[in-house]
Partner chain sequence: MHRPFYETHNRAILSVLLVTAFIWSLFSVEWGGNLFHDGGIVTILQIVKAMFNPDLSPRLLKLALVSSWRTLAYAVAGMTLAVIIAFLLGTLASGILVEGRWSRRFSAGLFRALLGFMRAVHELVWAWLFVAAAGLSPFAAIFALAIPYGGTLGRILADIINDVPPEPVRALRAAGAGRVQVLFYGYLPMAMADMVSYVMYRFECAIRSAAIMSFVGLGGLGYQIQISLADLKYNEVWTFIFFLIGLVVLVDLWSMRLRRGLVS
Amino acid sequence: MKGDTTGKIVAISGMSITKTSIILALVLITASWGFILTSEGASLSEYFSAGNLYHTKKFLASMFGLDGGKPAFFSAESWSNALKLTYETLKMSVMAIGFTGIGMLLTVIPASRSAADGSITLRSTWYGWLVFGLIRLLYIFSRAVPELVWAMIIIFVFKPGILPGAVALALHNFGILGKLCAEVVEDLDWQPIRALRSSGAGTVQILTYGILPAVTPKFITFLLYRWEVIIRTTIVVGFVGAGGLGQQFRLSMSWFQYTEITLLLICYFLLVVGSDMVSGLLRRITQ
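Write the structure of the given chain, one chain only, in the form predicted alone.
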C-alpha cells in the first residue's frame, strides 16, 4: 500500500514537472518571437517576397544544372577530383580525432576530481588539485577558441594543407572530449576501486583492471561522436586553406560553379553516412 502511494506521488510529481516545462517553453518561444518581430522590426513577409523567391529558384536551378551547360555531377573527371578531396577530408578527420584522443587519454585521469580528492590513490595532495585546475583551464581555453580561429592561427605556422586543419580541429575538440571523459571518470562507482586499493593493488593495476574497463565503452562513444562532428566541421577549416572538400567548396562558391557545390555536398553526405555506419558498427562491437 505504501509503495502504491509513493508511486502515485512520483507520477504526479513527474506530470507536474512536464507541464511546467511545456509552459516555460511556450513562454520562451512567444517572448523570443515577440522580441524579434517588435523590438528588432523584423518582418517574415520580406523573406517570401517575389524577388527572394525568384533568386531562390534561380540558385536552385543553377545547383541542379537546369540553367544550361554540363553539370559537374555528370562528369567523371569532376567525380574523380571530388573523391580525392573526400579522401583528404577523411584523412584530416582521422588525424584530428587521433590527436584529440591521445591528448584526452594523457590528461583525463588527473583532470577528474576523483583523482584530485584521492578517490583513486586514497590520499589527496595539493599538487593533485593544482594539476586538476591547470588541465581543466586548458580544456576551457581549448574549446573556447573556435576551430576556424585555431586554423587561421596555425596557418601562419604551417603551410596550407590538411595538417593545419587536423591540428585546429584537434585543439578545439580536445577541450570538449577531455571534459566529457573526465566527467565519465568522476561518475564511476569507486567502491570496487577502493577494494582493489585496499587489497594492495598499485596505481597501474587500478587503471588497468578497475578504471579502463568501466570507462572504455563511453570513451569510444564520445570519440566516435566527436569524429562525426569533426567530419562535418572540416568544411569550416577548409575555408581558410586547410584543404579537403571545404577549401574546394569555398573556391566553387567564389567562381559561381554551382553544380560543383552540389557535387561536393553529395560527397559530404556520403562521407557522413559512411562515418555514421562505421560508428554504429564499432558501438555494437564495444558494447
Second form
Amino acid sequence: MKGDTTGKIVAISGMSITKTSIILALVLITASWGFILTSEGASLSEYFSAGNLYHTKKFLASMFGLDGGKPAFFSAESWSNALKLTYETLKMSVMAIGFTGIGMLLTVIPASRSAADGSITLRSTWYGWLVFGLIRLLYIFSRAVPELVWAMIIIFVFKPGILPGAVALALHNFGILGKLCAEVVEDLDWQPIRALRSSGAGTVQILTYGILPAVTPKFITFLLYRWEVIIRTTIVVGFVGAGGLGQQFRLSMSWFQYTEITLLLICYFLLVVGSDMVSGLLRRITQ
Amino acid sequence: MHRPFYETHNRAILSVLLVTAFIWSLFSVEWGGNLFHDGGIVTILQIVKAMFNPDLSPRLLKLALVSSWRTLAYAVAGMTLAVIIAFLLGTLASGILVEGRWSRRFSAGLFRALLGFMRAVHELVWAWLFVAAAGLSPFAAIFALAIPYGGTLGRILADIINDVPPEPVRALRAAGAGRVQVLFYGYLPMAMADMVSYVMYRFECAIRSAAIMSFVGLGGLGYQIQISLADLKYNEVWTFIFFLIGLVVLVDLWSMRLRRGLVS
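Given the form predicted alone above, produce the structure of the same protein in the form predicted in complex with its partner chain.
Then the entire complex follows, led off by the chain already shown.
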C-alpha cells in the first residue's frame, strides 16, 4: 500500500515536470519568435525578395568562379597554400585535444564524487569535498564560455598563431571533457576496487590497477569525440587571428576572393570528413 | 588461445599513438619568449583581476539582461527550426518510410549524407556564408543555427529509430498499420525520451552558438562581450560572461530535472 503511494507521487511529480516543461517550451518558442518577428524586424518575405535572390545568385556564381578570372581551386599554388593551412589546422586541433586531455587527467579524480566520499582515497575529508566543489565550478565556468570568446580574450595575451587557438579550444573543452570523464569514474563498478582494497592496496595501487584500466576505453572514446568537435571549431577560432584555415577564410572574405573561399571550404570539409573516419576507426580499435 | 600482440595491447598502442601525435603537434610552435605580446602578461593579470570585480552598475545589469534575452530568443528560434528539420530528414534517413531493402538503403544513404554535410560545417561558417550571400538579417543567424543543429539532431533521431526493438513495430504492422502510422504510434513514442534529453543538451549548446553569432553582427551577449573587449573594459566583459554562464546553468538545471522526470 505504502509503496503504491510513493509510486504515485513519483509519477505525479514526473508528470508535473514534463507538463511544466512543455508549457515553458511553448511560452519560450512563442515569445522568441514574437520578439524576433516584431521588435527585431525580421521579415521572411523581405529575406526571400528578388533583390536578395539576385545577390545570392551573384555570390554563388562568384564562389564557383563564373564571374571571370582564374578560380583559385584550379591553381596549384592556391592548393598548396590551402593544404598547408589544413595541415596547420590539424596540428592545432591535436594540440588542443592534448592540452584538454592533460587538464582533464590532472583534475578528473578529485572531481569525481567517488573520490570526495572516500571510495578511492579510503577516507572522506572536508577538503576533499572542497576540492570537488571547486573543480566542478571550474568545469562549469570553462564550458559555459564559448571557444570564440575564449579566443578573443587569449589573443590579447599571445601573438597570433596556432598556440592561442589551441589554448582557447582547450579551455572550453576542458570543462566538457572533465564533466564527462568524472561521470565515468563515478559510474565505475566498485566491486573489483573493493577487492583490491581489502587485499591491502593503497591509493596509488587502486588508481593504477583498479581505476585506470576500467576507465581508459571510455576516456579514449570521449577524447576522440571531442577531437571531432574541435576539428570543426578550429576554423572559428581562426577568425579572430588564431591561425589556420579560419584566419585565411576571414582574409579572403574581406578581400572578396570568393573562389579562395570555395577552396578553403573544400579543404575544411575534407579535414572534417577525414578526421571523422580516423576517429571512427580508432574508436573501433579500442572497443 | 594465442592472440596477436596488437590485439591484446590495442589500448596501450592507441594511447602511445595519441601521445605521440600530441608531441608532434607541439613541435609546430616556436617555444620561447616570443609567444607573448609585449605586456601580454600584464594584460592577463588585469583580466583575471577584473573577474573578481565585475561591473554591476544598474545600467550595465539592464543591458546584460536585455542581451541575455536576445541570445536566448535566437537560440530558441534556431532550435525550433532544427527540431523540425531533424524530424523530417531524420525519419527519412532512418529508411523506415520506404518498402524494400534497396530503396531503404538508398533513402538512408542519401539523407544520412545530407545530414552529415549539414553538420560538418560549423554554424558560424554557415552564418558568414548567409550574410555574404543575402545580407544581414535575423534569418541569417537562425538558419545558420538550424542547419548544423538539424543535421546533428536528425542523425541522432535516425539512430534512435533504427535502435527501436522490432517486435512492437511488427505487431503494429500485423494489425494493419501503414508506414506513417507505424512511425507515429510505434517509433516516435519509443524514441521520445532519448530525443527530448538530447534536444535539451543541444539547446544548451545553441545558447553558446547564438552568443557567438555576434561575429556576423547579431546583437546579444557575444556582441556586448566583443564591444567591451575592444574598449578594454574587462569588468564589463566579466559581467556579460557571468550572465552567459547563468543562462547555460539554468538550461542545464532544467534539462537535468526533466531527464530525471522522464526516467521515472
